[in-house]
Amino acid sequence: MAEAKPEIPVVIVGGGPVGLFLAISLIKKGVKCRVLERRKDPVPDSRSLGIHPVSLELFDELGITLPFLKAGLKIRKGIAFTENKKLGEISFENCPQPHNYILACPQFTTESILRKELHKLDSDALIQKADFQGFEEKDQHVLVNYHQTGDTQQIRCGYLVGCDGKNSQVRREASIHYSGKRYPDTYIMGDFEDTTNFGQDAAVFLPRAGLIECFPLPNGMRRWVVKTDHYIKEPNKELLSSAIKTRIGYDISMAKNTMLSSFGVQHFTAEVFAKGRILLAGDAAHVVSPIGGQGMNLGWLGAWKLSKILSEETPSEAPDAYSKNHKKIVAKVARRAEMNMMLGRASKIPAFKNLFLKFLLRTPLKKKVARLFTMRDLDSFGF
């Protein structure tokens, strides 16, 4: 007896930035889908904030860029310093227009916008308070089980996509190996009222004691990131502001603070991003260092490629091609993130590192650096 046809072509587990973007991309290409999300509301804090030009161009194709431009802040230049001397700067002004900048947009704003855009397309697409319970894969479809308000529900779909983070239950249920390593690097970060004179420029400091970054945010705020010697379980405002004052002389102790967190760094990649009718995207497929701010954008690039594949009439072999192609991109971004971390580590003799950075930032090579920071070097992968 023939198997029953899928009710929904695609079910996505995880309604974060990548899962929501994938759903919008699919619906815009004529593919009906459902997103299972545990949370009722978007994340409550700023988390990932940099939206790169390659992602904004995908937003253009989907017709969803305008609300991001209204809510975000355009960063057009980054300046590098030692403790007290300027090493150089890179400008994104000469990068391809119209998006010759990096857009700073807190993750709660990003998720809110994507939810609204998805709701416009299909008010039933996002299923909130849905707790994914597992799946059963058949030859022609996947049975997806979830709990919602105490009841067990089931959807029959053509493909199941895990966008449910680095601890992905979809990946575990599919028995897809997730391997990699944790780096010794640790950081604390916080969002503070902007009391600097940097305006809309980003600044990176490379003192002997380790990296300090600060990026402008909307509404007069600024994100500070500080390299630490070890993981700090309970960060506080005084610790972060003291490190900044000691290393580079900036005093933010009296500035309003809205967020504080500590984080370590890791790089993990799933063995494959496609296994039968089970697919992975975003952190469920790969995690790279957040230093450089390209992880969320990397997830969007993969989701875009996946939406193109799933909108084809016969995508049977294409998921494997997606897996192989996107793994190459992940490896490239991960190597870049490792370089960023290495440059930000504490150094007793920083002269050679400083000379290297001066060379990069004060010669024609700085155009190439700008391409790297805006992910323009990934254009050759056909996005």
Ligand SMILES: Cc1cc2nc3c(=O)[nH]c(=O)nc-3n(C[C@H](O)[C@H](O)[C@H](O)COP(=O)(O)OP(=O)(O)OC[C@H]3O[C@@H](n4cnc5c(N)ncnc54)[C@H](O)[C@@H]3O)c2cc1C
Contents of the next structure:
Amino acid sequence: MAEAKPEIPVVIVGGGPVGLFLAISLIKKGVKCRVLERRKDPVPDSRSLGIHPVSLELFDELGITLPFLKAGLKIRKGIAFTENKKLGEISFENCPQPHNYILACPQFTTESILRKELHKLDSDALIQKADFQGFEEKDQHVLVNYHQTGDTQQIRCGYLVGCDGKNSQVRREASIHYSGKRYPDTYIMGDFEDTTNFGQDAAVFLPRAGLIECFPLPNGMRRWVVKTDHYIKEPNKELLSSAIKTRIGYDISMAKNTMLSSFGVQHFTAEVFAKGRILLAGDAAHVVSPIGGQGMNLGWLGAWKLSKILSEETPSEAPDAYSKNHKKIVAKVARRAEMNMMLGRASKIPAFKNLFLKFLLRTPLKKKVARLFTMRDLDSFGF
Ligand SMILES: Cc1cc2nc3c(=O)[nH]c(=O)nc-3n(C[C@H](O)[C@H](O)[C@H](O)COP(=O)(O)OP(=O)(O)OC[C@H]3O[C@@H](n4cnc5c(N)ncnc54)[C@H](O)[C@@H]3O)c2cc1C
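Moving from the form predicted alone to the form predicted in complex with the ligand:
First the chain shown before, then all remaining chains and molecules of the complex.
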């Protein structure tokens, strides 16, 4: 085994969006860290899309907003329809400036920008092709073992943070229980050349047969998400475009397509986000339904709190406080993700649902809906 490396205050396992963001936040607050990431390149697919105003304000504090604004696209309005009739719309224009929009930015781009920003701060911070193997927790430090190009390496750190996604090995090694449920809901999604007239607006359709959403993407593309009645292992363009044509009449069959995938939906939460010197953030700590698109942003909010705690001189009590406080936020976001998902389910009597939505989107209540969609309701938790 290679000799132990010099001690570093924090080791993060996982260089996805949350681990990279946490590393930047820590370094900006004067805390050195290392990120162990098994992949060489950012995630190849484009999962998460929406960056919310609360996250953009944190980016402002870190001085990393500009490359996101250059690469992303500002969504200022969302319109809801039945099959073909408009139910109403919500505008984000009246949300607090300067970020009165949701920024559409594919996850590949988000990770690429975060990697570059981290590299600028500390070119040694990201250790690629490093596969976390396990840890030993001591009184004053944690020994972290990982494999890299055939060798076993070890780092001694003050705290170990698992940002290694929903199947987190850090969480498993720490024997932290992860409980929750899988919903019956399933979806297919694909990125297509934008042949609609929606411009920079998002559109949500609630036809009888189930939800269809479409969101503008940078470079003249649009993401389509279609509810299916079972999990489709190998989605194809024809299937997705014919569901859209049958349900809402849009024909995207001739549009260029760059990505297709299927996903199921779940909500899981770790029983604690802090246990001794082991901490969890992002999907390693919580997974919520991606309908409503807030999971990554939720991970960033937690990582931000964590970076504040770990930059304090004596953080010994604080991790438990992080755990309790962030669990409340997760519960709130999970509830509304579940609500969004339920509204998108196929319905035998859609009239009630449509009436309810018209009421929400055509009365002063729509300001509240805009706050929920932009995660502004979490301001009271203080970030
Ligand atoms: C279809 C879909 C759409 C979504 N849309 C949105 C959206 O619009 N907005 C939003 O906020 N969220 C969205 N989400 C959720 C979002 O994708 C996740 O919440 C986010 O990726 C979580 O980031 P993370 O860094 O915690 O974990 P991950 O992205 O899973 O990253 C974990 C990292 O850890 C690495 N890793 C794992 N194990 C090890 C190991 N043993 N050693 C070293 N490295 C390891 C992995 O390689 C990976 O890079 C969506 C999710 C899905 C499925």
